[in-house]
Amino acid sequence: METILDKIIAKKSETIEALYKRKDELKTIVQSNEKRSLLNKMKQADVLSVIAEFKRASPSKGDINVEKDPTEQAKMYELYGADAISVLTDTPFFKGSYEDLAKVREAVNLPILCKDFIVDKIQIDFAKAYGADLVLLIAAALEDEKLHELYTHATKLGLEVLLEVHNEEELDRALKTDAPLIGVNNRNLKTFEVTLETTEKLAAKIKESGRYMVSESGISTFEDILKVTSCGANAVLVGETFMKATDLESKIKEMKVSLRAEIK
């Protein structure tokens, strides 16, 4: 049976074809070379790092906040203490764009993550050109050879990589790379079911490997934060909760909990 992930990846062929037709844009886009490192921030942090996401819609939730302005939202994220900003650039399923990425880059001085279903080098080239400091690579969407190829391409461009997994088999594959940032997606990308037990199950192996762990999806309450930090998360990635928040400042600040020395 075709999963949601299968549908998204299948649609990517159209996106990639369109990007290759726009390849000449890459020669004309002038982007700051200033390096903004999320990894360095996390290494120095004594509180949980918060990656705040700009997310208009999703396949599981439908429209979340399609009218929200990326510049305005990014500025609020920075003002209220976010450590980095994730921007969805997928158009068909998430209503995002590289233009959103560029607007966020211009608006703030935080590291910017290009969050997409990356399956081709051209997507990384556009992410870099439009202002990303990091890109997301999803183990579930990539065979080993392609995963290593894209990881190498991104790092050669000076980008950091958040390598995402959601089960032990994917984690074992991720740990065969040099990626220091491992994202644990609590949402199963094949069924879109969410459980924080995913972070709890994978945390020990990630921490033993010496990597930094980002818990993604399904995080909305202070109790959720305590659950993922107690097993070793260095950061969380939060989208829908922030995009819908009526008191964004309080929501971000409640997530900035201290990290115990043993899980820093």
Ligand SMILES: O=P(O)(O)OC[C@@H](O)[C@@H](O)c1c[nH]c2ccccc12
Second form
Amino acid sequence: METILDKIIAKKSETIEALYKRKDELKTIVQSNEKRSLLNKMKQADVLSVIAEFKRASPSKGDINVEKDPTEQAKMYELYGADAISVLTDTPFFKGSYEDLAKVREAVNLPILCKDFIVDKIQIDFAKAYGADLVLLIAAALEDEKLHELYTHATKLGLEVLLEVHNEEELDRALKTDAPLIGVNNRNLKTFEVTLETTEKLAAKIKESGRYMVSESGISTFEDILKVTSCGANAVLVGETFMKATDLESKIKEMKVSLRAEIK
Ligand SMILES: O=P(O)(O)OC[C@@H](O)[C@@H](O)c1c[nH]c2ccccc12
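Now show the form predicted together with the ligand, given that the preceding structure was the form predicted alone.
After this comes the whole thing, all chains and molecules, with the earlier chain placed first.
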């Protein structure tokens, strides 16, 4: 059966073809060499790190907030204490773009994650050119060889990688790389089912391996934060809750819990 992940990936071939046509653009963009490391921040942090996402829409939720302006939202995220910003750049399913990424880069000085379904090096080149400091690589979407190739390409360009897994098999594959940042997606990209048990199940192995752990998706309440920090998450990645929040400041601030106190 064709899953939504298959559909997204199939559509990517069109995007990639278009990016190769725009390749010359890359030469004209002046890239800054400023180093903004989420990993270093997480290493030093004794409170939970919060990655706040700019997400207009998604295949599972439809339109989430299509009114919000990336520049303004990014400035609010920074002002209220987010540690990094994730920007969706997929257009067909998430209504994002590299232009959004560039706007967020202009607006803030935080590390920025380019959130996309990366299956080709050219997407990493564009992410870098438009101002990303990190890229997402999704184990479920990549064979081992491709995963290694893209991981190497990103690190060569000076980008950090958030390597996303959803189950133990994917985690084992992720641990064969030396990626220090592992993201556990609580949402199954094939069925859309969301449960924080995913983080709880995989946490021990990630901690044992000495990697840093980001719990992604489906996080909205203080109880959710306690659940993921008590099993060892160093960071959370939050989209919908922040895009819809009426009081964004308190929503972000309530998530900045102490890690020392929570880990048993
Ligand atoms: O809106 P949420 O449930 O807070 O989720 C944010 C983020 O984790 C989610 O957007 C995400 C996680 N992994 C992805 C991979 C591709 C696209 C999107 C995602």
